[in-house]
Every structure is written in structure tokens, then in C-alpha cells.
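First, one chain by itself in C-alpha cells, the form predicted on its own.
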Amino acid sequence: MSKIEIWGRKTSSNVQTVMWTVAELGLDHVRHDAGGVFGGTDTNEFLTINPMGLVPAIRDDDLTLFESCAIVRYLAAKYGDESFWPANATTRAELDQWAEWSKTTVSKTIIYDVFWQLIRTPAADRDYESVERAIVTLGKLMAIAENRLGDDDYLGGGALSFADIIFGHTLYRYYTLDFDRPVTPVLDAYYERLTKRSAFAEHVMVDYSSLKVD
């Protein structure tokens, strides 16, 4: 297997899902800084990989891919073990519904409705009323996650899976942004388990202060 190439800046939450995945799977890889202050996403070479001009994107042998969750699923299917990517379609689908929920609902609320407003938007332009509404929504979503986890260590039970990557990467920003969070002891314990994983600590717990706009 050749070295997997990954394009994207380490402060991007979408890139972090890919980096966390390759680290958990122990895959030989190299990351090229791209996007944001690094640029490079409007070149002809990059646009042949991702015509949207966005990160992340990867090359694995002759395959190029964009869209973070598609990349995570590909890597999980090709290189993951049974716990990370279950062979049974029913078992995998049950996990995938939570992965999809995480991407389309949780990540949108945390990253775009809260993080983008509090960190990426100038203070004078922030819509604090919409942020407050989003925080209320987040409380409801995290109550759902709390109930789903129950007595399990991870979404798939006792072992980390691709679904945890897609859900768990959002929690670093959820727990470090400055707003009041509901009491969720099960989710808190889940997040604490993630922080003890070296791959999560290295690739997800990335200082995002450079992204802040005052």
C-alpha cells in the first residue's frame, strides 16, 4: 500500500475526521496543508481531485476522494476491522444512521450555528439570538446522544467505530466553546474516553484560536 495523501489544514473539523481515522487505523499517510490561510485549493491540480475546491481530499493509490464522511467510510470499509466497520449490513446501518445524524444535524448545529458565530464572525456582526436558539437545540441533541450511549463505551458498544469518528470529532468544540451546557454525565464520560485516545488528542484537540475573528 502506498502512502495516503491528505489535503487540508489541521484546524478544519472536517479534515480532523479524516486525520483521526487514518491515525486510529494506523495507516501510512502524509498531510499537505491546504485551504484557509494556506490556499492551494483553486489550482487545476487540486480541482481535479475536488471540483468544489474544498478540503479535505485524499489520494489512495489511484483513487481520489472528497467529502469527509465519504472518506471516513471508504477508509473504514477498506482498512477497518469488524468493530470499526461491521460486515453485517444491519449492524452497520444502525451505526450509520447515527453517523449521518451526527453529520447532518449535530455537526451543523455546533459548527455552523454556534462555532461559526462565536469564533469566525466579528463580534459586531454576531447574531446572539440565533446562537441562543442553537444552544437550546444542542441541548436537545446531546440528550439524545446521552440516551443512545446508555451503558455503552462507544456508539457500537465496547469498541470505537466509524460512527464515533463522525460524531465524536464535534465534541471538542462543543466542550471548549464558552456557553452553558446541560448536565450529561454519560456524554461527559464518553468525551473523556475520547480525549484519552492518542489519535483524538493529536488530531481533534487542535487549538482553534487562530480562527477567531474579534
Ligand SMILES: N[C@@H](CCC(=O)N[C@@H](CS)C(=O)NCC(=O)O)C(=O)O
Second form
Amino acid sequence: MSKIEIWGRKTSSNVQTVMWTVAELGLDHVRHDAGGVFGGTDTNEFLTINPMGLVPAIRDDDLTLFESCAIVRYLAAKYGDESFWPANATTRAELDQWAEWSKTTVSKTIIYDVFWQLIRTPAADRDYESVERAIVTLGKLMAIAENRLGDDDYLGGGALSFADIIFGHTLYRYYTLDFDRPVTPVLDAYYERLTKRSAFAEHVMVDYSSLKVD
Ligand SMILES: N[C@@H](CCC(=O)N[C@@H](CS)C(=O)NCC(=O)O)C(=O)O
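Beyond the form predicted on its own, can we have the form predicted in complex with the named molecule?
Starting with the chain above, the whole complex follows.
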């Protein structure tokens, strides 16, 4: 099997989902810096792989893919064990609903409504009222996660799955951005558990100060 090629800068949260996955699954891979200051996403060669000109994108043998969560699901289905990607359709769907909720709802709120405003938008252009509203929404979403996790170590119970990757990677930004968070002891413990995983520490806990604009 040849190395899986991954295009994307390590500061991108969407790239981080893919990097965290390949590391958890122990897959032989190489990452090419692309996007942001590295550029390289507007070449004909790259646009053939991802017509959106965004990172991440991957090549695994003859297959090329874009869209971070499609990549995570593909890698999980091909290389993951039973706990990471359950074969049973019902068990997997129960996990996938949390993955989909994380991508469409949690990520949208953390990354686009809060992170983008506070880190990637010049101070003069920030809409602090909309950020405040998004932080309130985020509190409600995290209360849902708190309730879901309950006594479980991970979204699937005792072991990490693809759903934890799609949900958990957003927590590094959630816990490191400067705003007041509601009291969520279960979620705090879950995040703490993730930070103890070497793959999470290496690929998700990536300093994003280089992205900050004043
Ligand atoms: N829905 C896509 C979004 C991809 C996306 O927006 N990528 C951002 C980085 S997080 C990007 O490529 N931005 C332009 C750049 O970095 O040059 C996915 O999940 O992969």
C-alpha cells in the first residue's frame, strides 16, 4: 500500500480531522502544506482533486477525495476497527447523527460564527453582537453534548470512533478561545480525555495564533 497523501495546512480545523484520523488509525501518510500562506490550491492539478480549491484533499491509491468528513468516513470504513466504524448500520447511524450534528451545527457555530469573527476578522470589522448570540447558542449545543456523553467516555461508549473525531476536534478552539463557557463537567472531562491522546495533541492542538488578524 502506498502512502496516503494529504493536502492541507496543519492550522486548518478541517485538515485536523483528517490528520487526527490517520494518526489514530496508524496509517502511513504524507502531508503536503497547502492553502493559506502556502497556496497551491488554485493549480489545475489541485483543482482536479478539489474543484472548490479548499483543503483538505487526499489521495489513497487511485482514489482522490475532498470534504473533510467524507474523507474521515472513508478512512474509517476502509481502515477502522469495529469500534471506530461499526459494521452494524443501526449502531453506526446512531453515531453518525452526532457526527453530522457536529459538522453542520457545532462546527458552524464555533468555527464560522465565533472563531472566524474573533481570530480571522479585523477588530474593526467584528460583529460582537452576533458573536455574543453565537456564544449563547454554543452554550446550548454544549449542554446537549454534556447530556449525550453522560457516563460514557466517548460518543460510542468506551472507545473512540469517527464521530468523536468530527465532534472533538472543534473542542480545541472551543476551550482555547477567550469567552465565558457554561459549567459542563462531563464535557470538560471528555476534552481532557482527548487531550491525553497523542494523535489529538499532535494534530488538533495546533497553535492558531498565526491566523489571527488585529
Ligand atoms: N466543507 C469543507 C470546507 C473546507 C474549507 O473551508 N477549508 C478551508 C480551511 S479550514 C480552506 O481551504 N480555506 C482556504 C485556505 O486555507 O487556503 C471541508 O470540510 O473539507
